[in-house]
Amino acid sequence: MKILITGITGFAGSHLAEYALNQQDVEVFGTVRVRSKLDNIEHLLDKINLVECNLLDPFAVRKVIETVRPDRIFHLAAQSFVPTSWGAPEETLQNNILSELNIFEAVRSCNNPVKIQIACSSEEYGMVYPEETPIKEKNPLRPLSPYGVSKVAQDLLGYQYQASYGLHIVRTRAFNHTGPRRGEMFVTSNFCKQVAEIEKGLRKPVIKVGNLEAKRDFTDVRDTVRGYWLALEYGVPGEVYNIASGIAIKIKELLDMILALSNQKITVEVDESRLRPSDVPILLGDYSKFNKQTGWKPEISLKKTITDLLNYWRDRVC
């Protein structure tokens, strides 16, 4: 079986990636572009394939499409990091919505009965109201952000394709989601990153902070991984499915977490650069769909997730 990943070389597709090539019989293929950082994929480069291919040109994106023949495409390419969707919104709903776009015109054109798994995500939920929590997935998308109306962009995408076309398309709506080779910028990531610093002696014993109020539904990226592969093995082409862990914790709970793993004495602060312009005050997830059609559930620990992830920056850190 060939798998193509787009966003091979980003977190969950890296980790995506480790578990393919765990199955029996599968080649994994994944899109890369010129400038693509190869850090999280550098232990695979013998063991998987990879194309160059901007996602924007659809001329690239169908000779992909056309050399590979896929049998599965997991596509996890995004601009995913919802702050910097405020600066730059035009990149992000450019990026999000027409790579989509390209990639299933291109099945349509190639003809190629493949299944799609698209990577959707929580914050197109965004305002939820306590009564609407856990949030199941006929909840209303109240997106507050660019990035997560991108994310609806793509998500009423595939669902519209696969409706108009019938392409096997399923889509997964992942809630936060950590773990070892989180980009710095993310909070979970951030945090680490910055303790193992402390403990290094390259910044002062304070960390920065931004909205600690809000409360997250954390599951670990290889939960999550395996949440899409199963989505492709049992989901229904044309449903979505809720991947979360089913418990929320206020931000500043994963802080105290993160600090009771150091013997450091840290202040927290507050940087006002790290608050939003507005900011969704709960994401708690229902993923009792999604177990129901493929008996997915969590497995790995929260405690777990954030140590793997504090000793990943504490190997890195110099």
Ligand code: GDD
Contents of the next structure:
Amino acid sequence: MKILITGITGFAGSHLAEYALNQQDVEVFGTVRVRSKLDNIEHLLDKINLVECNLLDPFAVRKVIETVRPDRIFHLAAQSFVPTSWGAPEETLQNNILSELNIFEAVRSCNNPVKIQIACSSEEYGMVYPEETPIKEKNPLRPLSPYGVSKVAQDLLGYQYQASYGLHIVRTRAFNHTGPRRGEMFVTSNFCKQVAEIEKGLRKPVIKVGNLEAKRDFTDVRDTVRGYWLALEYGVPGEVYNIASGIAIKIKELLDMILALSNQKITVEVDESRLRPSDVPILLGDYSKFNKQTGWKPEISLKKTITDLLNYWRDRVC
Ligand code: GDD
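Next up, the form predicted in complex with the ligand, please; the one we just looked at was the form predicted on its own.
Next comes the full complex, this chain leading.
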């Protein structure tokens, strides 16, 4: 079976490639942009096939689909950092929506019986009221960032291409996920990297933070990508599934958990530039629909995930 991962050089993409390589008879292909950084997949380079492709170029995308002829596509490539979407809303919308459109159109024109997973996001739920938690897939979508809007568009485009053309598209709404290789701008990684730098004496024992009041539902990335795999094994085309842990933690508690893993005495300082024009107050997912369909449930505890991530940074900062 040939699988194609868009965004294979990214955080989730690299973990999905690892997961796929551990399955029987799977050949892994991944799209990369010119001059993409390969750090996350350095250890996999002799086992995977990389194809250069700008997903915003419909001709290039079509060529990749025609030459690789994948049986499964995992579409993970996206501008995925919420704050970037405030500064560059046009780029975020264009990138996230048009890349997916190009994939759907290429698959349609090549007449490939390919299964496609679309990485949607819990950010689509946006403004969620306490009585709506844990959030089910049927909850209204009230995105609070251009990124959230781009993911709603990706999500609905997936619905529409399945409904209109019968493409085998399964949508997954992943809640926050983290673990080793997480980009350093995201909260878990950012805090762990700062702590690792403090431990090495590379910065003063002061950790910079943003909004500590938000609540998020974290899954280990290794559990999340197993979910992506199962979505195409057992998911119903046209359906959408939450992938979540079912537990929400305040960012303040997450910070305390990270600080408790270090023997340093660290003070906390709010950095105003880390605050957002609006921040989703609570994301707490109900993953029972996905569990019923695929048997998936989270297996790795947040404590282990955070410990692995902190150790990842301890090995890297110098
Ligand atoms: N990045 C960051 N840095 N976030 C901080 C900080 C900080 O110093 N301090 C507090 N936060 C808060 C943010 O305001 C937000 O409420 C929460 O920590 C999580 O922020 P991020 O890690 O940047 O993730 P996100 O929730 O905005 O989005 C992530 O999850 C989505 C799924 O819900 C991303 O991975 C998205 O791509 C993903 O779709």
